[in-house]
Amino acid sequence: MNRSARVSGTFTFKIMRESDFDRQKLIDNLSRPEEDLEKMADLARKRVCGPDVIIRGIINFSSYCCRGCLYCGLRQTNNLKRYRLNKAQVLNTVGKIVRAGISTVVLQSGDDLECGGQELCGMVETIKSFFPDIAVTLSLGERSKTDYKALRACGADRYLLKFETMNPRLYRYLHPGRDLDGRLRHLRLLRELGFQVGTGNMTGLPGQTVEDLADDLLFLQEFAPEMTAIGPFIPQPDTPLKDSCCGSLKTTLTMISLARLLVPFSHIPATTALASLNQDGQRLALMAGANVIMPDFTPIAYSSEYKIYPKTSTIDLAVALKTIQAAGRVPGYGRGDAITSSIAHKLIATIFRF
């Protein structure tokens, strides 16, 4: 049952418990959200996650890929420029995020499998003993298990993999020669292996329904992932999808609000793809819920060959800082480890009275 309540003598809005979550209500909510549903995820942002908005340092390193996903520009059959960034560059370009203040570094990739366990290993554990200190999250795509495993042990704290979506026939569509069950089983393993995992999805994805965007939100709440990264489908004009429509800014904002308030103590980034979208996009995904952002800073010979999808600006630490600023919020330099689940539960309880 909702309830009102007043927050902080404001407003006032309704307060869902995670109960009333169920398949119905989020299907309700994309198609017409809850009043102050933004407001609500923004309390509970505040609440569990404080006021800094956490920096990390993004460094795409490769951008070869094996795969052909229909959305990337990536995808092995496009006639791209490509480069991957040998260990002394990637060191270079982590000493320059350090001395920026930043503790947390993340190295991303297409699924450059030419890119062995053992060359991925050697990065990892040069930087780990130059700068110790620091969390590497890896954003690679799929590895093998001996890979996995080599790469935590070495050092690795943590691993993005996007589920995209939870649709397993649009997942096929999308990836050709892949499928959903083959996503989700790495997905668990990276968890068994100790990895901090983030995972996600696309909104606005061709073909795409209400339905499938509340599996796929039932999915974060059941697979809790310790960073949740949801950005909207941009088309790329070198992909077989290059004439489909963007996602839709409204429809990304709802599902950032309404995973926040299912996972409350997941991290969720104001994505790059949302400031290509629209340029005032991760200003307001912050207001609804996120508290990441991660600039860019790729060596710029090559950041522009990095195609995912098309940019509209780079998002570089100075961006990231006025974005931070113009959402009323603080930049956050720690390394944002994981938040216990437990803790977070709590402290949603306690503000919203359950």
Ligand code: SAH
The other form holds:
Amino acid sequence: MNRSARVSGTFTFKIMRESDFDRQKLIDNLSRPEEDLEKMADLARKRVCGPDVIIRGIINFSSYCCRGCLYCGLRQTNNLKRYRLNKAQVLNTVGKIVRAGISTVVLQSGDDLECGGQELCGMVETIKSFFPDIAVTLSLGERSKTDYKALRACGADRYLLKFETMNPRLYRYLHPGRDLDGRLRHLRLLRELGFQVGTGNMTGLPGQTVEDLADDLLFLQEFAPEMTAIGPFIPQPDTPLKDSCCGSLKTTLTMISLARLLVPFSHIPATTALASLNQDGQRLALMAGANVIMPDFTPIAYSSEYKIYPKTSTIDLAVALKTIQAAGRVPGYGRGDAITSSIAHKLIATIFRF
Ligand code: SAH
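Output block for the form predicted together with the ligand, input the form predicted alone:
Okay, now the whole complex, with that chain kicking things off.
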């Protein structure tokens, strides 16, 4: 098919169909992307999400972690200054996010199982009682079904849990004592409980192949998460992977573009890890299919202690707004809920006229 014709007038839903991106075609694209791939993804983003870049305020509220993930600086055995914000500190920070006009807060932490379900529910309930219109996204790692249920019941709207890699062997190597099946069980459970679910991978993990990345994309297509987070792996100096190479900017952007075409209605962030990899990384992601940015609102006294990977600079709201402007887009201050399938179908029908 004539690609430029597709990109201009006759861009159709067909390009997003599974048959157009079978595993081999994904592998080919990851090795040598089609010339117009980013443009096609950008067009799909434009038609599905519009010009808005949804802003979500993130608070990294606890750096305690009971796991040993090989890539992450928060791994339990690392000797670092740990912190956990209390409810008042979290609420105070949420207040700042709300006053900036933002309608989603993301509470992220290590797998801090010592911070119990009750304590977490207390945080969510308090946020919801002060700011009932604010969407709350949690990114707390793997917890018990009881905790997930309670958190959902007290008003948490969304949960972000990346599968990281769909290669089960690589998964086991990177996450001592854990396995991919378990991770996927958690994801399915979260969806069953009614959370809008976010998931995704890291690109450029040591030993990861383009076939693995294609499998990551196929899983995304099958699971169709409401949010899709794709970020490059960045070696953290206090981890066993400190001497490994960074993920590639180009491959990460290609992954974002392919994800936009395979899961067009998912919210896709220009991840903070991309900004650490390359100064222009987030803008490029916004041009390649991404439609979300998550500035960091963690109080300054703690933000540098959240050392999952080395950060070149903090992405605060001012930086995020500059990036949005540089990408020729506008900030989106709405909740940015999942584009539900009914809206999606209507959109597809009007956009692609079938
Ligand atoms: N404990 C939570 C949150 C982890 S931090 C959980 O397991 O879900 C959020 C994300 O940061 C992880 O899902 C991972 O994809 C990313 N991350 C961690 N270490 C990283 C590194 N060294 N390079 C790039 N991304 C990293």
